[in-house]
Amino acid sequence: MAVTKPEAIVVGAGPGGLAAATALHRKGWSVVVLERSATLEPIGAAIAIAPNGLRALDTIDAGTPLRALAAIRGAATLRRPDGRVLAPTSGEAFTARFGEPMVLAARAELMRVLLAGLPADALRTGTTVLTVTPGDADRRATVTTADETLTADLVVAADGIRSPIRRVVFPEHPGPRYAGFTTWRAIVPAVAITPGETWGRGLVFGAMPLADGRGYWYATANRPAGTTHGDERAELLRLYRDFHAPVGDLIAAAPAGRILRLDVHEMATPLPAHHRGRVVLIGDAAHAMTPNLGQGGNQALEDAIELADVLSGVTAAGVVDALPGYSRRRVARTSAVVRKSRRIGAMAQWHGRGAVAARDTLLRVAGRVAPDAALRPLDSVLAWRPPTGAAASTRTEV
């Protein structure tokens, strides 16, 4: 007798989304995903997968094709407007650190891999998800598009940091807040690029080299939420018309269509859980944070992973009673690393000549009495290992 198969609904096609897609299937769920973009065009430039996205990544067999792009090698560097260093470290140094890579990604790269993990049919584009309706111990849950009712045994929120289902299963919640900086980000041409940050008055540009010879780029500046310019580009070489080279020949290289630029929000009030009733939420609609540890789409990966985790071998009827479990996991954590996240970033936007002197001096005396003082605050985030069994194969069918 054929054993009846769980049923998934994923709302979102990002990271996350296919990551939770790919880690059900794998333990026996059939999965939809619905996805309201008409393609998957990548939004995004590129994305920073660290150690703990990497062995996410491996428990569907997604990692290794992912540390072939592995192009951060040799010196990186922490540097102010006018180019002095104020603390180095190195591909070498992170990979000896934490035992993998970091990985820069074009977007659409990961995404490729993730696809290849799913079956053809589980993916709808084009269609907008209007309601949810949560489900409980008696009830599946109810998912409707613009065209269709659908109900599932288990709905996966994955609809980004402005998420529609938050609001619906969290509706006393306040929801992200503006960090008060903006981002911009571009992929350039080939270029030489040495990998690193330059920290100015409330200024941050970065650039890392991508594994095909082009290069990534990445600007923020504090700024009231919903400033925005008719040419971007031009901005961004007005602001940064003092760093040191290349900056602005690698902003000048973007072409102008090409700059993304987003207000930053972050969830700065924990939810209470990251389920109810038969719905769970998973990466920015969980636990939107600041750019400033690369985390947020690790944290969304290791979501998936743990959510798949926690569901193994769980029937339709028992999905309400497990997903406690994964709120257990994930709520701490998550809120943890947003903290973390905000911190940093906090400090990278001061803006204030005295402050500004005081944390370049800090750097400096931190560089060179501790040269792996910028990885420390690393550690506990990057230290998660899947938990035991989250690889496991497709259940045989009887």
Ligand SMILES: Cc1cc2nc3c(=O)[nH]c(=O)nc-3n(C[C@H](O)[C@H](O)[C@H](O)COP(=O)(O)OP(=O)(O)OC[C@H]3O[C@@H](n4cnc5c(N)ncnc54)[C@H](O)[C@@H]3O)c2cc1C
The other form holds:
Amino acid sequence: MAVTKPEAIVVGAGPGGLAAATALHRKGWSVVVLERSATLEPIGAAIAIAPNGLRALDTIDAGTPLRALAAIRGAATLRRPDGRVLAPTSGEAFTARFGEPMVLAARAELMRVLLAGLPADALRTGTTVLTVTPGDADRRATVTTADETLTADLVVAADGIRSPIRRVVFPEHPGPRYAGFTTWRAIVPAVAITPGETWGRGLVFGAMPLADGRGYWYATANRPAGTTHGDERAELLRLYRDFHAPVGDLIAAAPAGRILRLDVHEMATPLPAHHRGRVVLIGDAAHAMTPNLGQGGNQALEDAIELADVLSGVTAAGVVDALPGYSRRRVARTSAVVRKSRRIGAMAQWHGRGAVAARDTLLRVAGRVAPDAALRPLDSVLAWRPPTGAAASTRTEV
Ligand SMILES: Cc1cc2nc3c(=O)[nH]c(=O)nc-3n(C[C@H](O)[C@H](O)[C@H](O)COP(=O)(O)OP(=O)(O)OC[C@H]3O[C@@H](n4cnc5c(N)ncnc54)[C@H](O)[C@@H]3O)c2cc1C
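Got the form predicted on its own; could you also share the form predicted in complex with this ligand?
Next comes the full complex, this chain leading.
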């Protein structure tokens, strides 16, 4: 007898939305992804995919193509602006500790690999979701766009940090809070880069090579929210003028107008749950965090795999009973990562001369006493493994 597939609408085609759509599709769900942008053309940025993210991607057969791209090798050192080493580590030490490398991919590559796992007609771009109703055990959820109202057994809100859906289903939540610093990012033409980060007074600069020879860098500075500069590159060259080589060259190499600036916001107050009715929030919509652990996207990938696992074998009627299990798996885990990222971010952004000197001494001593000091804080974050059987397909032919 033909079995009706349960139907999901995924709102947002970022890493979280595409991974969730693929994972659900592989579990036999009928999936539509609604994305407000006209194209998925990425804006000059790359994304570091950590061992937990790679394992999540393996579950949907997307890990191997990304691993082939650009595992970080050689020294990956934390320095002071004068170039002095604060905490040495390497790509090899990282891989030995966590069983997987850190991979840096242009965001475009990640999106391409994720899209390959979906049926061609699953993605509808240029479609902005205006509102939802969460539904309940007896009623399907609804999703309203400018053109129509759709119904579904499940709505996955992967609509990012400003999530309009979060505002509808958790109207009492205060929303994201400004973290006190802004970021700049750029992909630059081929340059020699030693991967690593440099911490100054209220300034962080990090750089990594991409597989195709180009480089990726990011920079941060403490600023009131919304501060802009006519010429962002000139402002960066001024801010980082005392940083060791090749920081100045990397900034200067950024194509004009291709430096992406973003104020950092985070979900300082965790949501009480990541679901309501038939709506589930994943990724930045649920737990936006500061970029200091490079975990925002990786946590979104974990979310996607855990969600598909919780819903594996669940019928349309069973969704409302199943989703609390998802929140039980994800609220505490993601809240802990948000907190850890905030703590590291706060320390990295210290500005006071005395505090920065004390921080640097502490980091240097810790690095000497325990050579793995730079990696240890990542243990609990990167230890995540996909649930047993998460990769198994329950696809039902109809
Ligand atoms: C400087 C910086 C560096 C970072 N580096 C890393 C890193 O190295 N590794 C890492 O894992 N993470 C990193 N992150 C975080 C990472 O970029 C995010 O956590 C990740 O993109 C979240 O994915 P998402 O799918 O939840 O949301 P998003 O990527 O924000 O995608 C949301 C999508 O929803 C769409 N959308 C929004 N509203 C609607 C609507 N109403 N209707 C339809 N579509 C809608 C948007 O257009 C967008 O495509 C970094 C962040 C910053 C700021």
